[in-house]
Every structure is written in C-alpha cells, then in structure tokens.
Amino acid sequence: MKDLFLLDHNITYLNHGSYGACPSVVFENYQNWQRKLEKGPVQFMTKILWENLKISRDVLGEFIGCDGEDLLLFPNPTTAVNNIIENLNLCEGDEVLMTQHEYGALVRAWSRSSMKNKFSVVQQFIDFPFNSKNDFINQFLAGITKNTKVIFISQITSQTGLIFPVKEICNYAHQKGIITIIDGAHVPGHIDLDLIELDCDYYTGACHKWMCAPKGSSFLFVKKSLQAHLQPQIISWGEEGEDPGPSQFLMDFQWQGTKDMSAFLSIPSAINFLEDNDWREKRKISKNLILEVSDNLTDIFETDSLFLHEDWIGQMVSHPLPSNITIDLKERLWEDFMIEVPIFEWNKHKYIRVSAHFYNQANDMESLVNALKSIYLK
C-alpha cells in the first residue's frame, strides 16, 4: 500500500491524523481538474464546475449517509464551524456545552464569539479513562442546565484520539430542544458514519484526513429544517451568479469568490480509492497496529492508557508521557530517526499521538518503539 501514496519512503510517517496523505491516483485526479480549469477558465467556472460539484456532493452524501443537497463543501472543519457559530444568535445567559477535549482552534472561536455576544462556553470536565458509555454520557450530561442552548462535541477527539458516543448525546439533546453540532473532522474514512441515523443538527468532517482526499476538502452537513436560517459569512453572488442551485442554501454558500475547487471535485476519486482497497477491512489492520503500539508505549513510559477498552479508539492513539520526558523528544525522533509523530501538551500534560493508515506496517511501529527506547531508556 505504501507504493500507492506519494509519501517519502525515507520517513516513518505516523501522523496521518494531522493532515492526511493523498494517494497518487487521487492526486492525479486533483491535478487533472486543475488542468481542465486552466485550459478553459470561463467555461469551467460557469458550466463544468457546477455539474461536477453536484456529483461530488452526491457521492459524498452516499458515503456518509445523507442527501447530497444537505452538504456544503468547505476547505476545513474550522471554517465550517465558524460559519455555524455566527448564525446561532446566542445571547447573554445562553450556554454552549462541550468537553475539555475539544479542538483548540474551535474552542478559541467559540470563546471569541462568547465575549462578543455575552453567552457562556462551558467545558464540562470528563474524568477518564471511562468505565463505559454510560459513564461518559452521565458525566457529560451533568453539565446541562436550563440555559444550555447548544452542544458542541467531537465524535473523535483530536488531542486524545478518543471516540465519543455522540449518537446518545444527540438523542438526549433532541428531547431537550438543544442544538447539536458534531465535530467529525477525524471520522470520514476512519469509522462508519451514517448522518441520517445520527440525526444531529450540524456535522462537519474532513475529507483530506482519513478519506485521503486532497488538502482543503471538507464538508458541513446541515439538517434541512435549519438551512433557510444559515447565512454565509462571506456574501457573494448567490442566486444572481452562475450557480444553478438547486436551493438558496447551496447558491449562497457554494460561490464565495474565485478559488480553485479542484480538491472538492476530487472527493469521488478518494472514495473510489477507499472502496477499491477494501478500507473497512484494512482499518482493522491499522487499529491492531495502534493497539499493539499502545501497549508498547505503556511499557516504555510506565504511564496509564487513556482508554480501558478498544471501542474507544480507532486508527489513532494518544498516550501520556512521563513528567521527566526530554523536552526535545519530537525533534530527536525527526532528526535522528526520520520519524514524523506529534508530541504536544494538553491540559498541562505531554502526549505522543500515533496514527496508522493503509501505508503503515508493523515495522513502522517497531521503528518508533525502538527509537523511543533508545532515547528514553538510555
């Protein structure tokens, strides 16, 4: 599988979770769209683009379990969520409930909006590792008050790599009339996703991570009943432009000034790549690699895992590092061993996060384990 990707074979790449990696066949499709654009920019932007954006939305909708007309294509989930935040009309006394595990850039976006509009952001502390789904759900729902208007929660967390039971959270929120916004940046192509079954109000996911689409391809799902109330942050031509629709919702968002949309048009190619390579079976192999390296990290550092059962993780694991860890560990792994793996601080503790995708093999994990032993156990 490694030969199907453009990654440098001299690098042990264990950081798919950050920016993904694009297979050669998908990247070629991406470049083909760019060439078509440059050969005839006007015809492409006024005619070819719109019919093929519809194909991308429809193919993506089938893959993630929703109607293609309910999807907006964005360059990243951060941009998508910022568009939602500015449309919620939250005011003084309202509360947005999230966990302490949420993605830092979006916590910052919520915090900035809360300062301007005087609502409160509540980061409910969740004590982990979790004993069960109910343990997590009960801890999280304890943060709901009569003022809770929005729940914002990750399905797979970026920092801690944990899979949260968002379906149960959405069910409860609907009963209470609370808006649900799910950050699924790490979900598509990583675990199964069926948006109709999930029944959330808003859902954003990245196609350029585990789906292996080109960088700058993500989506926002908006429930039909909410589409008329969602206005873009950037006002452009809308129904007065070249976009034929079919809805005001799509016309308002799809064109926001001239930009290269080739990454969006390459989404079907990425999905074809996953299906052609039996991604549901191969992710099991990747998860087994992650479970094994997690055990190795526990043995090397003598620190406890963040999870008690394998249901909480997929193809990515974050593991806590001991307090006496060398501060230049990331740089040493890169400079001395050519290993690309993130090491970061979260909630005043340091972590290493290891990802595994199709192109990773057991020897990649062995390289990491041996390198860590030579640095830390020396």
Ligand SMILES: Cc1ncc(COP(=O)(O)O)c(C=O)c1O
Given for the second form:
Amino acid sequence: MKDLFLLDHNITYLNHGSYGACPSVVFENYQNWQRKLEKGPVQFMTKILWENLKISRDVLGEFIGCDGEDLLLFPNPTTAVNNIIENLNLCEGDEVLMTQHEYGALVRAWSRSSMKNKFSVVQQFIDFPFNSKNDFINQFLAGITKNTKVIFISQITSQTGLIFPVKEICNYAHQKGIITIIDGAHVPGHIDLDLIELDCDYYTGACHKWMCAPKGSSFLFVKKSLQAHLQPQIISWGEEGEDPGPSQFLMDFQWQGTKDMSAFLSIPSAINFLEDNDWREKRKISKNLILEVSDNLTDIFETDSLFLHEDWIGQMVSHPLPSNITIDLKERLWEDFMIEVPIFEWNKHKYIRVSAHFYNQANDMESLVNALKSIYLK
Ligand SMILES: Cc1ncc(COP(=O)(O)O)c(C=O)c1O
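Since the one above is the form predicted on its own, can you give the form predicted in complex with this ligand too?
Now the complete complex, all chains and molecules, led by this one.
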C-alpha cells in the first residue's frame, strides 16, 4: 500500500507514531480545500468553512462514538490540553495525578501551570511490565489522595507505546468525583474508541497520527455538562462572529483568528480512506509485524520486552536497549540504511520504538533487523 502514500519509497519509514504519513488522496483533498479558500476567501471564510467544519465534527463524532457538537477541532493535542488546564481553576493543595509515562510536553504544561497556581503534579511510579490490568490499575490508583482533583492519563503512551486501561480508571474517578482527562493522541485509527462508552470528562486525540489526516488536525471532546463555562486561551469573536453555533462552546472556540483550517476539513476524507481500506482488518497485519519485530529485538539486544501480553500494545512497540547502546544509533540507521526509527532515552533507559501502518510490510521490519544485526552481531 506504499503507493497510496506520498512517502519516499527509498525510506524505510518506521515512525508513524511521531508523524503519521498522509495518503495522496487525503492530501489532495486538503489541497483542494486550500484552493477553494484562495478562489473566494470571503465566501469561504464566512459560509463554506462553517458548513464543512460541522460536517467534519459530525463525521469524526461518528467515528469515535460521540456527538459532533461535543468536539472542538484543534491543530494538535498539545493545544487542546493547554486549553483545558487553566479552566480547571486548580489551586494550592489540589493534586493532578498522572503516570510517569505521560508525554513530556504535556507534563511541562501541567508543571508550568502548577508553579503559577501552586497545585501539585503527582507522577505515580508504576512498576512495569504490568502483571495484569488490575496490577496496573491498583498501582495507579494508589496515588489518589483526598486532594486529587484531576486524573490525566494517556490511553496509549508515547515513549513506551503501551495501552492503558483508561475505562476502569474513568469509572473509579467518577465514583470519587475526580475529573478525568484522557490523552488519546495515538488512539483514533489505531485501537477502537467509543467516547460515550468511555465516559471521560475530556479526551484529546490526534487525527494526524494513526488516522492519516493532514498535519494540524486533532480534536478535544468535552462532556456536555462541562462545556458551558469553558474559556478558550485565545479570545476572539465568539458569538459576535460568523460561527452559526449552535452552542456558545463552539462559538467561543472554533474561531481563534484567521487561519487555514483545511486540515480540519480533510478529516472526513481521512476517515473514508481508512474505511475504504478496511483499517480494522489491516491493523491486525500491522500488529503482527510489531509482535514479530518485538521478538527480534529481544533476541538481538537480549533485553526483556515492556509487556507480558500482547493486549498491552497495538501497532507500535518500544523496546529497551542495553545501556552500552548510544543514541547516535538513530543517525547511523538513517545515514547508512535510510531507516527512520526513533531511539531515545526515557527515565534513564534507552529505547527503540517501532511503528507499523498500512504501508509497512515484512521487508521493512527485515531491513531494520538486518541493519541492527549487521551493527551489533558482528
Ligand atoms: C501521548 C502523546 N500525547 C500528546 C502528544 C502531542 O501531540 P502534538 O505534538 O500533535 O500536539 C503526543 C505526540 O506524539 C503523544 O505521543
């Protein structure tokens, strides 16, 4: 399926997790929106845009199991989460509970606000590999105190590529009156997502990762009962602007000054691409590639995998590297083999993270394994 993407065929692309590749047909749709805008900017910005943003929200809502009116379109999860933090009015004594696996930029966002507003960020250390879902849940929930006001947790983690049981955590948090914010940057188009069933308070996901939409397309779901008083970071025209609503929530957020929203408008095209290509079946092929490469990495590096059962991972695996491996391995794989794969240090350990999407085949994984063997098993 590589021919359906714009990727350079000379590159062995194993990093969909950082920046998802966009299929040609979706990218064309994106550029068509940009052309339409330039042909008649006023008609576009005052009418066409709003009709089609609604379509994007509704189609996306159907894909992820929620009402389109509960979705805000944002360029990325970073912006989405930053827009929530200050709205929570956290103050001295309050605690935000998260795991040690959260995405670094968002930990920074929470920490920056905590310094200003004097609340605490608690990164609960959870020993892994986790023996069972309950083992994980119990270790995480042990971090709750009477001061815990918010739980912020990834459904699929960035550095460790693990799928966390967020449904159970949301259920527990609701009983305790704790707000739940789920970071699902890696989730839509990767594993099943049904937001009504999940029943969290806030959920952000990226469309530009596993859904293969153009870069700069993401969403924030906000439970209806929390929408009324939410304030955007950027104050613009709100109800005095062109946005026909229907809610103050949408009017306050969807216009944040003039910008190109073509990536948002291409979301239905990305969803069509996934459905036309039977993504639910294809992801099983990608997962098998990931399970195989995980075994190979275990053999080559003689390090234990991060998961004990395949339910913990999807189309992405992080594997621990021995301490003598240096980070310049990433450059070496790129310079000598044109393999794009992240190698990084996290919590004092080094990892390689391999992603597989539609366009990856067994020969991509073989290229990586052969390259690593040629470097390390001489
Ligand atoms: C778990 C997680 N959350 C949030 C983000 C932030 O995504 P973005 O840079 O698109 O805002 C990422 C990016 O990779 C991520 O992996």
